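Just one chain follows, in the form predicted on its own, and it is written as structure tokens.
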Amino acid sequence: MEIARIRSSVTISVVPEAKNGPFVFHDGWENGCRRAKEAGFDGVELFAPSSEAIRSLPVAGVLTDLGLSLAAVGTGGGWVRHQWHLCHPDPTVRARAVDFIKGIIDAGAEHGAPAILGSMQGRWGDGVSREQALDFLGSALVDLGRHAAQCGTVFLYEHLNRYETNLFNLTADAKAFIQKTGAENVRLLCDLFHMNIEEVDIAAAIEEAGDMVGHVHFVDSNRHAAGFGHTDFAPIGAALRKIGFHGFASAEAFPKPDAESAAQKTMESFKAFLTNG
């Protein structure tokens, strides 16, 4: 029987407005996939502006030709392009946000990939109380988790740092909230950059989250590639193996000093700390 292993992934952005964002490859879908394969990654994580944009790309053909998997698809294009989010005071905007995310879920599921809720979760304020915002978010997670299940995938909720949202910043709080809402088929995306800001002990937080961990953003303390900052990855890798994590560890990092260096350093760190050994 094959031993489950953590798989490696790297981010590709095809959103022009996100050209300065923390994505390793920004030079098109096909080029990004080729460079990912050359660097030794198992899969790619796609950040696209819409579900229509995903479907306009030769996703299946390129992945098949290169032997890559689609690790996940981001929904942040709805925020970058439209400023839509799930806690907006206008119910019309909230509905647009849900529809947009469902479209991304559908498009990713066609290739077996889960969708990520990050920036589109929003925040409370601007006329929306914390209680209202949590009600909006909880209802959306129930709905979106159910929709993802119907598509044959899970739905990933990414708890961000305090500078990006005032909803949930700690892994334990995010896990407890999901369980409280009764949302099924929702897993946590543990982003090591955010966790470095918020957690006392990243490895302990991952262990506590257990099988709720569905995806990892494998990145260093400065949002550069793993190995270009000061994060101690050894206990993190041990924690992921302890909980039996066998999803993707994806490089959502700035392409610094350049994309090739970021990809290479990520793979070096992945092999050093996240392989089963």
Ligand code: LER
Second form
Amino acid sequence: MEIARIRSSVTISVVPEAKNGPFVFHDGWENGCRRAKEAGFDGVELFAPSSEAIRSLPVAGVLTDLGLSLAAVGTGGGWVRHQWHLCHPDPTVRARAVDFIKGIIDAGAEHGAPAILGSMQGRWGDGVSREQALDFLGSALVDLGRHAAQCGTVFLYEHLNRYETNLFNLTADAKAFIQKTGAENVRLLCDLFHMNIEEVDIAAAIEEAGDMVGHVHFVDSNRHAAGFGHTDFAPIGAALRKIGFHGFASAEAFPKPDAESAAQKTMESFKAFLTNG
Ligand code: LER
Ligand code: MN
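Other form of same protein, the form predicted in complex with the named molecule, not the form predicted on its own:
Time for the whole complex; same chain goes first.
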């Protein structure tokens, strides 16, 4: 019997406005996939401006040709392009945010990939109280989790660091909130960059989150590729193996010193810490 293993992935952004963002490949879908394959990855994570943009790409063709999986699709384009988010004071904007995310869930699910709620979760403030914001977020997670289930995927909620959201910054708090809302089919995206800023002990937080962990952003303390910062990946890898994590560890990192080196360093660290040898 083959034991489920952690799979490797690397990010491709096709959002020109995010050219300085933490994505390894920025030179088109096909090029990104080809370079991901050359570096030995199992899959790719796509950051695109909209569901229409995803559908305009030869996603299935390129993935099949290269033998890659689509690990996940980001929804942050709705924030980067339109400043839409789920806790916005204007109900029309909140509704647009939900529709936008559902569109990305649909487009990702066509390739078996879950969508990620990161920056589009928003924040409280601007006349929206913390309580109201949590109410908006909770209802959206129930709705989006259900929508993803209908599409045959899970929905990934990513708790971010304090400089990017004031909603949830700690893994334990995010897990407790999801459970309290009763949102089904929602899993946590553990981004090791955000966790490095917030957690007392990253490995312990992962272990405590257990089977709620659905995806990992595998990246170093400084948001460079894993191995180019000072995170200690040995206990993190041990925790992921201990909880039986078999999703994707995806390199959401800056292409520094260049994309190829970031991809190669990630793969080296992946092999050293996230596989059984
Ligand atoms: C944002 O900082 C982040 O980590 C992304 O994965 C979410 O949009
Ligand atoms: Mn992330």
